[in-house]
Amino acid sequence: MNGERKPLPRPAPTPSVWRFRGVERLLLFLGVLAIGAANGAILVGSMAAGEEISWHAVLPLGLFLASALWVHGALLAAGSRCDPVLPALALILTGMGLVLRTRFGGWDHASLTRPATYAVPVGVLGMVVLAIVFRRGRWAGLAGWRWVCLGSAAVLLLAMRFAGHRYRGGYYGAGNTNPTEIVKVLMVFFTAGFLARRGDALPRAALLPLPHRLYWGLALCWALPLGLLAWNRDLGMVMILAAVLAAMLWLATGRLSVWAGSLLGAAAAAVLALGVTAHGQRRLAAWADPFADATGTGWQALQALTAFYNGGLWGRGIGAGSPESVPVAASDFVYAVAGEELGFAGCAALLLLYGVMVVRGYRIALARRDLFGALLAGGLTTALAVQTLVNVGGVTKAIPMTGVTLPLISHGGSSLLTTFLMLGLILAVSDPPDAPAPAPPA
C-alpha cells in the first residue's frame, strides 16, 4: 500500500437531449413514409376517377409534416426528456385518422368556420405545452384541485342534462361537441389526489368481505357523476370511468384482490347501465340479434360487418372501399373503415399502435416513486386503453355498442381535444423529476 487513493469511476455520460429523442425522430420518419403513401393513393385514386385535385387533397400529410416538427422541435428546445415514443406514436394514429376522414369528407378541411377543423392543431399545440409546463415534478401542484375536479365534473353533467340537446341518442352542446369528454381528466385527477393523500391509510388486505371505510368514501364520490352520466345516457363512458376506478384502486393498492373486487363492481356497472335503461336495452336487442331489425337499430352494426368482410385480410386500398355505405363512418365506426381499405392487417397494426402507447403509459406510471404521478399516468392510460376496446369491440360486434369514439382516429372536436390533453399529462409525468441537465449534443 502506498497510501494513493484510487479515482473513484466516473459516471456515464448523460446522453443529449438530441440523442435522447432519436427514437422520436425514427418513428416520425417512418410516420412521414405512411402517411405520404396513403396520401398518395388517394391522389392517385381521384385522378383516374377524373376528379379535379386541389391543394386540399394533400393537406392530410402537411398538417402530419407541420405537426411533427412543431412537436419534436419544442421538445428538443425545451430539453425535454418526456417519453420519445408516446408523442410519434400519437401523430402517426392522429395522421392516419385525418387521411381516412378526408377520404370521405369526414373532415372538413375546408370549413374554416367550425371549431373541429382547428381540434387537431390546437390538440397538438396543448401536448406539448402541458408536457413542458408540468414538468420534472410539477404536476405534484395539481393534488390539490381533486374536490375542485369532482364539482366540475357533477356540474358538467348537470349542465349538459338541462342545456344540452338530445343527439343519436345522448346530450350534446352547441355544434354537437360533447364537453363530457374532459371527464375522464377530471375524474383521474379527483381519484389520483384523495388515493395518494391518504396513501399511508390504504388498506393492504383483501377488498372483500369487510371494505375498508376508505372505499366507502371513493365509492360515495364517484356515486354522483356516474349516476348523472347513466341519466345522461353516456354509457360508454360510464364503463370507461368504472373501469378506470378498478385500475387506479390496484395501482394504489398493489393487491390483485382489491383489482379483482373492483372490476367485478366496473362490470356489474356497466351491466346495471345497459340493462336497466330503455336505451341501454336498445342497444343490447341490436347488439344479440342485429337481424331482427336489419334497417333499423341494427343496420350500423351489419354495414360494419360488411365492411370487414370485403376488406379481407390486406384490404381492397386506401380510396378503394365504400365508406359512405356505412353509418356514422367519421366517428364511432371508422374503425370499420379502416378495416375495409387496410384490412384485417391494417387493422392489427393500428391495434399494435395502440398497444405499444398502453405499455408505455404503464410503464411511465410504474416507474414513478410518488403516489399520485403513479396514479394520474395509470389512470389516463386506462382511459386511453378501454377506451379504444369499447370501440374496436362495439364495431366488431365482440360488445354491445356504445357510441364511444376511437382516440385520435375518429372525428370529433371534444374527443380528440381530451385525447391530446390527456397524452400531454403522461408526458409531462414520464419526465422524471431529478432529471438531470442535459449535456451540450456532440
The other form holds:
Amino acid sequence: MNGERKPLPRPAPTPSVWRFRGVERLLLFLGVLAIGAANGAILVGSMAAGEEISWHAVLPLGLFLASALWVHGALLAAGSRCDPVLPALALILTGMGLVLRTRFGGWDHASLTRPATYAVPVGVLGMVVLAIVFRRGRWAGLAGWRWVCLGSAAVLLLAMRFAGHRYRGGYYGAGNTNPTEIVKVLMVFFTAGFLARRGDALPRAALLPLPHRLYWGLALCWALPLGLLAWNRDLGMVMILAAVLAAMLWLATGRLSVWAGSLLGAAAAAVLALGVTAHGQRRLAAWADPFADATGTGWQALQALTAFYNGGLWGRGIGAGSPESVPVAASDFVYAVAGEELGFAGCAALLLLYGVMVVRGYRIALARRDLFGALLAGGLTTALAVQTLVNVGGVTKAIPMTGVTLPLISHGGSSLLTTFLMLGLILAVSDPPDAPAPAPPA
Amino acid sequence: MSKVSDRIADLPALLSGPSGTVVLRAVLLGSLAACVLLGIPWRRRAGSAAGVLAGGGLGPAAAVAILLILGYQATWQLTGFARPRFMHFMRTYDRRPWRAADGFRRGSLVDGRGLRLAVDDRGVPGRRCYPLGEAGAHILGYRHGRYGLSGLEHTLDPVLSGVLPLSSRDLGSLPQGLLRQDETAKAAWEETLVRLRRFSRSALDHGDAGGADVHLTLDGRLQKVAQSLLAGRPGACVALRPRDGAILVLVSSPSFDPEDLDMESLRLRPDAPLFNRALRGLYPPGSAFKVLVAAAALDAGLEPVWDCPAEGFRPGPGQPPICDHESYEYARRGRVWPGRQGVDIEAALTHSSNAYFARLGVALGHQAFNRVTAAALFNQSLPLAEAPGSPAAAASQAPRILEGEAGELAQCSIGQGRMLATPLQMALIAAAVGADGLLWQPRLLSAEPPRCAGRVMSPATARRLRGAMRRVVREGTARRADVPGLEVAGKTGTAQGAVAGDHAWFIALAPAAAPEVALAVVIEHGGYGSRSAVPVGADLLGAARTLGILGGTAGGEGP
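Alright, leaving the form predicted alone aside, put up the form predicted in complex with its partner chain.
Okay, now the whole complex, with that chain kicking things off.
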C-alpha cells in the first residue's frame, strides 16, 4: 500500500520519515490481512447462506483501507515523527470494531443516515490533524486553557444533569450522544496545566500524613466534576477520572505517598459508592453472586459469560456467534461478542494490542522533557487504559459492571470521537520538538 | 475466462468449508499476534528514561492488570465447566441452537457392576440415554431440556456436569500426606492429575472433556427384573445388602419413560406414575411390622405362651377386640374359628396372629415400643447419600405412645393405627434382622463408606427371628417364597389402608443363615400379602441368584 510514494530526502543522521514510519506500514499491512480475513469470513458466510451481497458488506475493510491510506499518507506528507505504532494499532482495533459491528446489522442503508456511522472517518481525520497541528512542542500552548477546561467540564456536567435525558441508568445529550466522554480530556488538560505550573514544588509535595497545599487546591478543583459525576451515577467515569488523577500525581511527584493516598481514597470511595447507596449495593450483590438472581440482576453478566464459554479457545468464527443473546452487545458488551467469535485467543490478541498501545503511551510520556506534554500524554494514556480495563473487567465479571464503553471497538459516536481525539494528542506529544525538521515533501 | 469465473463461484464453498475457516482464522489471529510482537518496544530508546517525569512503572502495571483480567476470563471461557452453577445456568438459559454447555460430555451413572444406567448419546449432543428405561426413572431421575433435572441426575449434577476443583484445604494438606505415603493423599493426587489432564484437554476443545462418572450401589439388571415383576401395579420394591446398607433395587410402579417425558399427561394420570412410592409412599405396615415388635420382646426377655381365642384380644374395657385373620375368614364363611392354643412367639409370627402381637405390645409397654421404633429410624427422613440435597426417604411415622394408651399401643403393635412406613423403612427392618441386629444407613453411592446407624436388637434375637421368619416361609403365610436352595426367611403383611383395599406386604431375607439380600415389597390394594407381594419377592430373589448376586450355595441344602 502507498508504494508509489518516493522516499523523502534523508537528513543525516536520523532516518528518513519514510523509513521511520516503516513499522507503521508493516503494521497496517498486517491489519489489512487481519481485517480482510475477518471481513472475508462474514462475506463468505452470507454468500454460503445465499444472501444477496451489497457493497455495504465490504464497508469495514474499505473504511479501514481508506483510513490507513489517509493516516499513513498524511503523516508521511507532513514529515511527522510521531509514534508509528500507536496510530496503526488504533486503526486495527477500530477495524476489528467495524467488523464486529457488522454482526448487529450495523452496515445497511439506514445506518448511513446515522451520525454515529461517521464517527470513524471523522475521528481518524481529526486524530491526524491534531497529531500534526500540535506536534513539536506546540502542545505547550494548550496549558493556558486549563481553567477554561475545568469550567467547561463543570458546565457540561451540570447541563447533562439538568438538560440531558435518562437512558439505561445514565444521562445522555440530544440524539443519545454522551458528551461526558469529553470530560476525560478536559480534566487531563486541566490537571496537566495545573501541575506543570507548580513543577518546582512537586518533588517536595508529600500527600501523607498532611497533604501539601498543592493538593488542597487540586482537590477543590476536582471536587465539582467528580461530585457531579457521582451524582449522575456515572460510576465508570468516576473510576476512570480518579485513576487519571492518581496516575498524573504519581507521574508528577514520584512520591509513594500518592500510591498510599490513592489506595485509601479508592477504598473510601468504593465503600461510599457500593456499600452505602442501595443502587451500589444491588450492583455489588449482582457482581459477587450473579447466580443468586440469575434471571434478574445477574442476567446480563451471565449471558456475557455464556458467550465467552461458547467461544472457547479459538472462537466460533467471525460471523458465527450469536450476539443477539448478549444484552447491549453493540456497545458495553462488545467484548463478549469478540470473546464468542474470536475466542480466548482473539481476546488475548485484542487485549495485548491495547496493552501495547498503553505501554507505548507511557513511554511517550516518560520520554518528554516538558512537564505539561508529559503529563498530558500520561494522563490521556491512563484514561484509555483504565477505560479498557474497566470495560473488559466488567464484561468478564472481574469487577462490577459500570457501563463504560470499550475504546475504539464499542459502538458509540461520542466515545469513538473522544478516543481519537485523545490518541491525536498523545501522537502530537510523541513528535518531539528537538527532532530535526525534515525537508518538506516534494 | 469461464474457468476463472467458475473458480470465483467456487470460492465461497471453498472458504466456508472447514479448511477455509481455519485459513481465515489463522490469518486473522496471526496478523493480530504479529502486530502485538511488532508493537512491543523491545529496544530502549536513548534518552527515554531521562524525562522530567518522576513516577514510572505505569505501563507494566497496566500490562499486569490486563494479564490478570485475561486469566480471570479464562476461568469462565476455558474452564467454565468446573463451575457447576454456571453450567446449570447455561443449560437452562443459553438459547443458542448449538450450546457449548451441551458439547461437554456429562458423566455417566454406573451401577455396581459397571453397567451404565444414564449415559450421554455419542451421536446427538445433549441427548441422554437411560438403558433401564422405566425401571430406573424414579431413582436415577431424568435430564430434560424443558423439565430440567430430577432424581440422582439432579443431586449429582455438580459431579456429573463439572470437574469439581479440590477445595483449598485439600490442596494444602496434599504435600504432607504425600510425604507420609498416605493412601488417601495418593488417591487425591491421582484424582488431581486426572482433573488437570482433563482441564488441559478441555482448554482446547470443550467437547473432549467430561464430568466424572458416579458409581452407584444399584444393580441395573435386578432393578429391571423388579420393575417387570411389579408389572405396572401400583407398588414399590426395595432391596439392599443388610450388612452395609448398599441399595440394590429401588423401584416404584407405575413408572414413566425418562427419555420421552410427557409431563402433562403423566401429571393427570390417577395412578400417579411420577410419585416415587419406594421413598415417599407411606403405607400402614401391617403384620410385617410384627418382626420389630417381636425383636423388642425377645430383647426384653418376654416370650410368653398364650392362647389366641376366637374373640381376639381386648386391650381395655370398651375397646374393640383385635382378632386373628382366621377369625374373619371363618366368619365370612359363616363358621366360627376355634382359636389356637399354646402359641409361642415363633408360632405367632408363623401364623401372623394379631391377637398375640397386640397383647405382646401391651405387655411390652409404651416405653419399649417408642425405643425400638426410634432405633429403627422411624420419624426421621432417611437420606440415601451424604451430599446435600440427596434423594431421601420420607420419615416413616410411629406415634409416640404415652402411658395408658393401651388401645393405640395394641393397634400399632400389629402395624395398624397411626403407623405408616415407607417400603425403604420396611426393607431396613428386614436388613437389621439380617445384619445381626445392626442397622446400616441406606446408601446409593459406592464411594461412600457404610455407616452404622446403631443397634436395633441383640445378635441372638436377630438369629432367632431369622429362624422364625424362615418358618414363616416354610410353613406359614409366605410358603410361595420357599424357593428350593434359596432358604428365604420372610414375613408377610396385609395392611388395612384408610380407603378400601388392603395393601400387600412382604419383607424377606436370603439366605436365612447369613443374609446377603434384604427386601421389602408393597403392592397397593394387593389384597393378602401372601398372594400378590410374596411372588414378587420370591421371583426377585430367584433372579438375584441367577444374576449371581446371591451365592445360592451358602444355604442350598434347606430341608
